[in-house]
Partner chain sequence: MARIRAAVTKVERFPHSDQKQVGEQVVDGSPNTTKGHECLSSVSAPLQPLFAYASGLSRRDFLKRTGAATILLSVLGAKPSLLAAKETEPFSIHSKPDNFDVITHAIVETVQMHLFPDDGDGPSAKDLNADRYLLWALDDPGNIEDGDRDFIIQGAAWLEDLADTELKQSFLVLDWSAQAALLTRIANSRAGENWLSLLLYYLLEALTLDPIYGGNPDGVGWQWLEHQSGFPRPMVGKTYLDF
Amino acid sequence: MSNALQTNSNSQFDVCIVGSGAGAGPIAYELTKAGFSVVVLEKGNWFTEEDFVKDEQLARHRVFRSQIEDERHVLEEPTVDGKWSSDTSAQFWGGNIVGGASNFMSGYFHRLKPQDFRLVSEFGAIEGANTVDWPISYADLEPYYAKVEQIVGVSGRVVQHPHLEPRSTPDYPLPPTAEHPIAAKFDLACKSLKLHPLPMARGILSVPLNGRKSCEYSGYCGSYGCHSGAKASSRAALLNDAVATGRCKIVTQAKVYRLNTNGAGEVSSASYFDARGKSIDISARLFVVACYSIESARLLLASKGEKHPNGIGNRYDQVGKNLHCCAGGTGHGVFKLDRLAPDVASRLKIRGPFFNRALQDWYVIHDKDAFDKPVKGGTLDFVFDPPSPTAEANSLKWQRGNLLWGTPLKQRLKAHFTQSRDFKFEVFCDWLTNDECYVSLDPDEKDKWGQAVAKVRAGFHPHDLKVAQYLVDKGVEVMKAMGADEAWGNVFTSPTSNLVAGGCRFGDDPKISVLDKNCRVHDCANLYVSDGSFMPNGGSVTPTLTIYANAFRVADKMIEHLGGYRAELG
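The structure of the preceding chain alone is requested, in the form predicted in complex with the partner chain.
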C-alpha cells in the first residue's frame, strides 16, 4: 500500500477531483500534464500491483470495497404485486480504493455508435421512457475514443460488419489479447449462421506500454485486481502518470461529504472526513465530481447552499433523475467433455486466455416478425465468468431444494469441475430512462459519518425486456450452433449494479438536464461532473470506454476554462 500524501487544509489547488475512478483519471492526467495542480480526494486506500494477489477471499470479504455496516444504499425495486421492495444493499460498491471499480473491471471496451447519441431521432420516442438525443454527436467524441485507445492501451482488431462505428484510426493501437481455443469454434458457428464474429476490444495490454507490463493471462481477471498493470484501470493507466508529474496529490481515506458554495453559487471548498473522522476543507479553482453515478448525485443533493437550496444543480429537480443500468441478460452453453475428442476436450479446459468474441449484428434490429419497426438492439459478448471455485462449489450443495452431502455431493462437484465446460454470453442493451429510476437522499438511513445515504429506485421499462429476450435467444442459437450440449439464457430486470450511469445527464435545456454539453453543472460555474453520470443513455455496451473518452473531452474544456496550457510548460 502506498503512503497517502499529506495535504494541509490551507492548500490551494487548481483542480480538486472527488473520486479517483474512471471518471477522475483522465482529468488528473490531462490537467497535470497541462501544468495545473490537482488534488484527488478518494475515500478508500491506495493499493498497488503487489497487493492484487488472486485470492477469492479478498472479494468474499470485500477487502477493496465499502463494508455494508459503514456505508450502504437503500434499494427499491418493483415487486410482482405492483409495489416496491426496500432493502439496504452494498451491491453498488464496485471498488472503493484509488482507481475505483476500474481496478476490478473486465475491460470490455466497446465504443458507442452514432445512433446511441440520437436515439429519439433515429428510433422515435417510446412511451414511458425519458430518452433524449445527446447535445454532442459521435463525431465530437470520436477523437477522444481514439485518444483513450492510445493512452490507456486498448487491444483489439477492427473487423468490418454492418454496424461498425466510424473510426479515425484504421485499427486498435494494440493487437488482440491471446485467445482461447473456443474462439475458433465460435467463429465457425457464426459463419455458418452468416454472422460477423468480432474480436472484442479490451482495456487490457496485449503488449507492454509505458512501463506497464502486458497481460499475464492468469485467468483471474474481472473482479480481481491486476498484478501486472495490464488492465486499464484509472490507477495503473492514468493516475500513476499524473502523480509522476509532481503536480497531483492523492489524498486517501478522504470521504467528501459536502461541496460548499459561495454567494455567487460557485463551489469554494470540498469538506471531507479524514481517517479519524475529522472534517477538513480543501479549496480549489475548479471542482470535479466523479464518485460513480449514484454517489455523485448523492453528493450534489447533499451540498445545499444559499444559492442551491435543494442541492447543487438541482434547480429543476433533475439531480439523480434518469439513472440507468445495462439492460440485458446472460446465457450459457455447456459442453460435455467426455463427448469430445480428448485433444478437443483438453483444449477446452484451458484457463488463461480470453474468449473475447462479440456479436453486434443486432445492434439495430430489423425484424418485422418481432418488432413492427426497426428498434435499437444491442451487443452480445462471449466471455468467461471470473473463476470463483469456492462460491461455485457452495452453490452446488443445493439440488432441487435439498441439501446435498456425502458422496453424491462429491460426485456432483467432480462432474461439474472436470467433466463439463461452461461458456457464457452476456447481452447488453439500453436500460431506458424512466420516471421510476432515480437517486434521492434517504430520509432515515445514515452512513457511519452520519450522512444520509443514497436511495436508488430501480424501475425498468418493459420494452427493455423484449429487446433483451430477442438478443438472448440469438445467443442461445449461437451456442447451439457451436455444438453445446446444453444451451439456455435468461433476461434480467434487476439493476446491473456495476454498470450504472446517468443521474446528472447533460443537455442544452437546464429544465431536463443537470450538466451542459461540456459536463459543467448548469448553475454552478466551476463544477464539472466527469463520471458516467452525464450519459442520457448507456448505449448497448459497457460504459467505461465512453466514460474515459468523455472525461478526456471534459479535461480539454477545463484546460480552456483555466486559460489553456500553463505557459511555463511551453
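Can you now output the form predicted alone? The one shown was the form predicted in complex with the partner chain.
What comes next is one chain alone, with no partners or other molecules.
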C-alpha cells in the first residue's frame, strides 16, 4: 500500500492531535515546521510560567487535574488473599492542561538501552509474562534520542560505565545542572564499593535556550509546574514554537469522546464536548491519539463503527492489553547533622541544587546467588523530594498512633528540620506485561458527559518484586556506605500513576499488537498513536524521553505519509 494519503479537500486541518503531552508535542512541532496545519484538542486549560508560582500547595491545585466527581477510573488491584479490590480513583490524571503531565515531571532523561528492545531474545521468556521484542531496534531510535536532547534541551555529562548505551553524540548539548554537595559524598562512597556513579541527564535547562530561562533551583520540581520554563515540558519546549509558526491551533476544554470512521474504516472526524457541553466535530486528513495510555485505549474502545464494531484497532481484542507501569521501590538515608563535622553538616543543609546521581551497575544482574541466570535489572536514581514543610510537619504530629502536642511535638519538629537531612533513592525496573494488567470500559461507571470510564486492572508479575527488592537492597547498601545513620527501603506493587505505558503496543503481528512499527493503527490507515501506549515494555527508566523520541520518529513517518515537506517552505 502506498504511503501517500488521498487528500480529503473537505478536511479542516491536515492533522488533528488528541492530547498535548509528550506524545503530542513533537508531532505538532515537526508537522507545523513541515508546513502542515495542525489542531490540538486538549481537555484542560492553558497555563503559563506565570501560573506556576513557588507554592508548596501548587501541586495540589485542582485546576491542573481532572476531578473525580467529573471523570474517574475504576481501579482493580490484587489483594493479599488472592482476590481483587475495586475502587474509583483519580490518581492517573497527571496533568489535564496544555502540555499534560510533562509539566509536572521530574525530567529524569535516561535513554533505554539496546537490550530493552529485545527482552525475549536477550533474557528468554518468563512464564506468565507477555513480553515481546520490539519491531524496531535501539539503532532506529538513537537519532531521535539525540534530536530530543538538542531540541528540548537536556543537561548532563556522559561518563563511561559498563551499561552506557551507544551514542551518536559525544555528550549532552547542555552542561549538568548545579549539584548539591551530597553528590561528592555519594561519588566517594560508590567508588569505595567499586560502582560507577553517573551524573543524571535531566530535561531541565542548565543555561537559557530558545527564549526559555534556566533552572532557578527553588527545589519545587517534580510534581510542580516550572516557573522559569527550564523544564522540558511539551508546552514550553515544543508547543509554543508550533503555535508561533501560525499553523498550529490549540483548542482547550475540548473533551474528545469518539473518533468517527467512514466506509473505508478511516477516521473522518473527532467528536468533542466543549466547555459548554456542546458536541462539536472536527475533521482532518490524519489523526493522532496521544492522551496517555489509559485514556488513549479508552478512546479507541469507545470509537465503534461499521468497520470497527469493537473499537478502532480492536479486531483481535488487543486494545487496552499489555498495559504496564513501572516496578521498583524507594528508600531513604537519614544523616544526623550533629554527628558530622560542622563544615560537612553545613554543606548538607544547602537547599536548591539537585542530587543528580544515578547508578546503572545492575541494569543487567549477574548474580547467581540471587538469580539462576542473568536477568534484566534496573536503575537507581538518587534525588530530593520537593520541599513540603507543611505536609511533613503534619505527619510528624503522629507517633506510634498517638497525637503529639506541646513540647514533645516542638522537639520533634526541631529535630526533623534542623538536626537531620533525609536523602532519597528511587528504583526503576520492568513491570512485566501480563494477562491481568489491562484497560477496558467499565459497564456501570459514567463520566459527567455520560461516557463509560476506563477500568484499569493492575496485576503485577512476581518476578518484578524479586528484581525490585534486589535493587532496593543495593540502594540501602550505598546509603550505609555514605555514612547514613538510618537507611531503609521498600518495594511497591501499586501502579505508578505517573508512569503508565502500553495498552496499544506496536508490533509486526496484528493478532498481538494494535499498531504497526510506525505506530499507525493496523486496521485504520490514517490514525496514529504517539504517546507511551506503543511501548511493549517500559525499560528500567522513566519513559518520557523515549516517548518524546518515538513521537519525533512518528512525525517523520507522518510527513512521509502526507507526501513530504510542503513545497512552499523550500
